[in-house]
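In structure tokens, one chain follows: the form predicted alone.
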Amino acid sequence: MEETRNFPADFLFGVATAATQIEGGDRNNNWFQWCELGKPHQGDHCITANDHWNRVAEDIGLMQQLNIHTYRLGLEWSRIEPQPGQFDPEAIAHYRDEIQQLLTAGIRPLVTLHHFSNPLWLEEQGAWTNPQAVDHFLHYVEYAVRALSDLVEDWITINEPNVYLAMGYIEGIFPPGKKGDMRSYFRAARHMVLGHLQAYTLIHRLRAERGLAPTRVGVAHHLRIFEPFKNRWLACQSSKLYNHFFQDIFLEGMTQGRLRWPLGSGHPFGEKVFADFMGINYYSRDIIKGSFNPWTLFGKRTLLPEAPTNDLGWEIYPEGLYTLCQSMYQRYGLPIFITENGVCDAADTLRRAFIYDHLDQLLRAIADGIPVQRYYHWTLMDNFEWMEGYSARFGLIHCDTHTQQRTIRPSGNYYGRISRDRALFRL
């Protein structure tokens, strides 16, 4: 008899996407401009993506085939507010219709308000390095939430602020393409923290005014395991620096409202909690070897020689998911949503084991009393993976970028059965 282990009856299995990565057709955002410059892999362009804007019903039908309980979708700010203060009723009506279709299909929406993409007009103003970005973001949030709040209980204000800023201002491979600009990284980080704190309160207020409850608001934090090589002293100090600058300033700021150096100090909006769940995007760990280079935080990120990796060379380390669930719950005491977890695997030879091993770690966490409530697989279908273009394949569904033909992979059927039964079974 096949061995199965059950998840709680109210556990939700889902998939996650981002607007810029799947919709196609939008020419008013910073990634369209970045693609026009030929920056992504082999000149791939987000104007194509998955044509999801025109294929919403088809893609919701695929989610139904996969027995999905909940779908994390993104809004494209540049569609909704094409010019500052000018909102497009047709764009918000499109998203409202999509969400209504999800609800009709029995799929619960989790809506992301910012996922790496800015309107061109905001980018031209310096994006999040400009303090006015906070007010612009709040005006957009208010418009979107007023329009959708009767349909949506669950919100993510900002996705992976650390990745967005590190890639754009430290590595220089995301727009605006600045390299080693630590000053802009920290300035923008402060504004994104302040934007989330105010958006959290705003979303709760807007729904409360309509007598709507419950409301859940959080951030999708990209969290990694930074493990010092052989526990050596310099590697340990470097790991602490990576944790502080890449993770803790965002976690503390956006969860407890506490500004930590160099973003500031104190609690600008009071000592309280500004998150209703802890959103964790988890993919890998880094082994940190000590270095005397201050520009790399006195460390070098590397892999162990025997480490299993995905198509992008990222280590596959399932135990890290348990470690993060445990540490985040001990630290903040919030319910946990795994808002992204997946593997780049074009041949679909790794994904089933990847899913099994990571869900196994979640069952371990749940058995230890950690309230892990949801799991969103990244991603529904192969899409525009930022600088990797269409070369990086994370989808449960294969998508032919020329014909837009969607085909559920064997790993997708495997995940669909897990979701249907809320049970993990051996491969």
Second form
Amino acid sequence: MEETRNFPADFLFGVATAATQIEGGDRNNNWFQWCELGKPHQGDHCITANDHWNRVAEDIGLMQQLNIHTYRLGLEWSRIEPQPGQFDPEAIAHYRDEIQQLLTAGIRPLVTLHHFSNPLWLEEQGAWTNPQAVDHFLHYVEYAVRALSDLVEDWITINEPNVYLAMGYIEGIFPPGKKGDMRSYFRAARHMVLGHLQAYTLIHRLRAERGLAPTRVGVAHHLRIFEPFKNRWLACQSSKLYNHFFQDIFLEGMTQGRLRWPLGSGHPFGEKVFADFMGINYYSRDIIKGSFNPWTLFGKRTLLPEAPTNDLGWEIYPEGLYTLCQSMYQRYGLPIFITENGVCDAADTLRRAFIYDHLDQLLRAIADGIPVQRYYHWTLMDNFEWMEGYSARFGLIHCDTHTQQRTIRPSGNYYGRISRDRALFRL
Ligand code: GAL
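Rather than the form predicted alone that you just supplied, could I have the structure of the form predicted in complex with beta-D-galactopyranose (GAL)?
After this comes the whole thing, all chains and molecules, with the earlier chain placed first.
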């Protein structure tokens, strides 16, 4: 007989997507421009993506087939505010309609306001390196939240500020393609932290003014495990630096409103908590080996030789999810939402075990009293995977890039059964 173990009756299973990766059709954001320059893999372009903009009903139907309880979707800022201060009522009406369809289907929305892409006009002003980005962001948030607040309780202000900024200003592979520009990384990081803190208060205020409660606002943090190789001294120091500059300045800033060096100091908006849940996007671990290169924080990110990996060579390390739930709960005491977790696996040979092993770690955390409340699998269907274009396949559903034909993968059906029964079983 199959052994099954139950999740709590109020645990929610979901899927996550991002607007730029699935919608198609928008020419007004920085990723459109980046694709025009031919930057992503083999010239792949986000202009079509999954054509989700025109296939909302079909995709919600697929979510229903997967028995999804909650859907994390993104809004495309550049559609909603095509020019600074000019809002497009049709764009917001489209999202309103999509959210209404979700609610009718019994699926609870979790809405992301910023997920890597900026309107072109903001990009041209230096994006988040410009202090004015904060006010622009708040203006957009106010418009979007006013328009949707009666339908949406749960919000993510910003997705993975660390990845967005590291890729754009240090690695130089996301727009604006700057390399090793640490100054811009920290400047923009400070502005994103300040943007989140004010957006947090604003969203709560806008819903409270209409007598709407409860409201949940948080950040989707990209968290990795940085593990020092053989606990050697230099590797340990380097891992601390990675934790500080890549994770803690964002965690402390956005959760507790505490600016840490080099973003600033003190609590500019008071000593409070600025998150109602801890959003964790978890994919992998890095083994840090000591190195004498200050530009890589005295470390080199590597893998153990026997490490299992996905199609992109990222280590599959389920225990890391438990470790992060435990350390985040210890530090912040907030309920935990796994806002992304998934695997690049075109052949669909890894995904079922990946799901099992990661959910198993969540059951372990729950058994230890850690309030893990939601799990969003990344992602619903194969999509435009940023620099990997259409070559990297993270979907529970296969999507044919040319015909847009969607086909649920065996792992999708597996996840659908887990979600339906709120029970984990091995295949
Ligand atoms: C995250 C990101 C997603 C998706 C995923 C898989 O970093 O938030 O948009 O790209 O990684 O690579």
